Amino acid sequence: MGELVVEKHTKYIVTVEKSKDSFESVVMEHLRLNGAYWGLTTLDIMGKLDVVDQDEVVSWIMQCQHESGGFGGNIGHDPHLLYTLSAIQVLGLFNKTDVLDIDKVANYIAGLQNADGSFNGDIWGEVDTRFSYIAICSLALLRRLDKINVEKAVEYIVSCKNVDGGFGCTPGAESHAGQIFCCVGALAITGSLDRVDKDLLGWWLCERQLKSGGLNGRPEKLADVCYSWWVLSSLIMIDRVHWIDKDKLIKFILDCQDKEKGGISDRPDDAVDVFHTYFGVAGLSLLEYPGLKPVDPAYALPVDVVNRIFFSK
């Protein structure tokens, strides 16, 4: 078994972090938000948060929230969903939570749930479980899950379910695995499991394994880094992860480190990104790869972080 390189990984993310005219930052300019919370959460798993500013990036957060409540990928970016969770989990991340007006965002989330329970990702009126899971997270972490209608949102969740027991991103879509972790994930927090047959879907899950010890997140695909984060946290949820080779799985991701320059890529010997080192890094650490945090499958954050936020008064 190889190891994680822990300390180039650290230095590749604080790279990026800083960087902003090399490729990989100007192909993120729209989504940096995003690319924070990956990288930082991946810092914190692996308990290396103090090697960043967190007020510097605090105030960086705080300059993308619009006057709606929601926050853009970057400053002057138009605020959606995504982005959103992606603050809230960042702030959450550093125990600065309170720097939000709570229900200014609480009520940006909860104007974009629909008549038949599914979600907007912004004013634009795109529609997708992804977006369900993103507003049922976000308001769970800010405790204010009573602003929308959880009934009706778990309803639409379920109206996503297909006969391989899989979830898609609208009724009648493929099952895929990062949809099938956003329904899980959501209906894991509305309390709401008993919706999912878990055998049929830890079966379609564990099917996702192929011979490299990878998992992929449909039928005939390459296997990929990410989903040892999609497939795996779902599993967890419904109680099927001991039906893949755990370990490996951990040789797989290992294989895709840079043990040179540091970062993950999708697979061996490609490009590696913070997405992917992200995902590979909690991957390992939902495998309880020794020496990383815990992470908690539902809400992608460090348990710590998540038993803070629910626990503390």
Second form
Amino acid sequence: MGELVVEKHTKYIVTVEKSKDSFESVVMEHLRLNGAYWGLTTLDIMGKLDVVDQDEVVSWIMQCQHESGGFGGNIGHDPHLLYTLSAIQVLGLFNKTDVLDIDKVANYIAGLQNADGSFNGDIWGEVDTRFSYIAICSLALLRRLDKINVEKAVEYIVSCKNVDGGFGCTPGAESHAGQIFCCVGALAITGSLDRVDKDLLGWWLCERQLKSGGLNGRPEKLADVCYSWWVLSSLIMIDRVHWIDKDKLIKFILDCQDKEKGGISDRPDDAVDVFHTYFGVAGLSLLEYPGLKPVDPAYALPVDVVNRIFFSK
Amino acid sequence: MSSDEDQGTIRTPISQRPEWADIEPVPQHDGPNPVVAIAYTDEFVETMDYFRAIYLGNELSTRALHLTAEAIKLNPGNYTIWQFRRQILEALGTELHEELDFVEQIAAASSKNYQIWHHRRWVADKLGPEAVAKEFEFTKKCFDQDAKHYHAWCHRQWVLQAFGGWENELNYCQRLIEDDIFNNSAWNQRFFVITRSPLLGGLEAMRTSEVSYTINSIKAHPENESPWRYLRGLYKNDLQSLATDPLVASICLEVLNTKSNLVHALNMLLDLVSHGLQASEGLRNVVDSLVLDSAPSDLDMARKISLVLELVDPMRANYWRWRRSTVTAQTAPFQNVEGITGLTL
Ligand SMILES: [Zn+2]
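Please supply the coordinates for the form predicted in complex with its partner chain, as a counterpart to the form predicted on its own shown previously.
Now the full complex is given, and it begins with the chain already shown.
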């Protein structure tokens, strides 16, 4: 089935990170902080984080922060939860969270919680269980979960649970593997996994595996490498990952590599991007592929990084 | 909207437009000036440079509004531009019906980004109930392209809950399911309607008619997981009643008798048996006919079913093996009781 071409992927990520003037990077400019998280986490999982200049990245990240405490997707962009989590995660990778004014960031996040427990993504008021996850994960990494009403946050997530055991973006919305990752992740972090119907959800999740070995995110959709992450991490968090065929999934992910230029695509023979490269490599790590650092399924960071954050003073 | 927002007109570079002469463009912070190979990138870079200038100057003007339209067309995923556009719309008190047309124009090119939907909701929320018809029409157009469009379904659910318009929603779901019976989004919407519509009386009132609708859908395509899950959903928190509904057992039998597309029917039967169904002779016979001859002949029904499932769905063999183990545990007390009864006799 071929191997993970680590050196090629490393080169690909470094090239994408550096090519600020390529057309792709101009269009992606507004979410560069997400891109940095995907690229740098992938490098760390592959044991290659030392190829980047940490100080340069850290100083750039700090320039993305606003007065409010939140981070924009790049310098000069408005703050949003999506990029605030990426900033915290990347600083965590470099063991640099101490450069943050932790309470300031935490207050920004806590200020986005609504009376029903849900979270807005920013001051414009979009509500989505993705933002519940982001807020809870960020605050946990900052060790400031006490700033929000965790009980209400959990109740809101549970109100998005469907009869198939899955979760959607708002109450009544269709179950979707990406949303399920967010909801299960948030419940895992807050110690509320007893609110998940694990057997029912586990069955829905393992039904996502198709004949190709790949996973889809909803019934009757195509398999896609990014769901290796969302479905797998959810299965691991609810302790049901042995219900899928791991070898077939590993083969599917490896078949999505560009073996010449590096990078991983959504499905075999499509164009590669950093997003799917991250999900492919992180998925392989969850599948215990040799040579990769283990990844924490809830925090979406290498386990050693998470341990360093929680067990340091 | 102004002519430069219309598609198809030849673009004058902003630097050559007299109304922008007083603005100094602000280039992107963190990179060298791109060596641009294609005209589209030229346009992109220039537009963003002018956008940065008005954004940093917090210019909430009509020309700024027009510029955000140009910038959004080039990069609809850029949330900062959308947010600034909302600030301008608020400051100018702009009539918002036209804004719906603008969103529609952008969505026609790419409707799969969060910004479009967030903005649309913001506008619809300001317009209130008068937006309902237009929002239904807009989502319908999206479903014509992609009937499982996640953002569009969420938007439609929000409109229903915020402003109503439930009258035809069940019919609408029906139509979409007829178009594509495998459309899980439409099945989900159907469940949303029967459980949340203020007009239908709730799940229990709808159960009988919904069970029969669902069973007919299963008959048409027994390999379709959506109606099977929907059927379970109709008996939410009450699998005992599911197990005693004769229609459910009989659809299992009907599918199993065809000897194809067995997984969902067997899985349902396994649930029924685990929740107290005494299998009919027909069901017992058909399961027996599916079990390998090598299997022990004294197995109970539930374990036979899970053995067949392991065979027909090898990818999830571990799951079915686990089901077999829990089934055994569940039925064990009954066997014990029988055993004890036998002893005392
Ligand atoms: Zn994908």
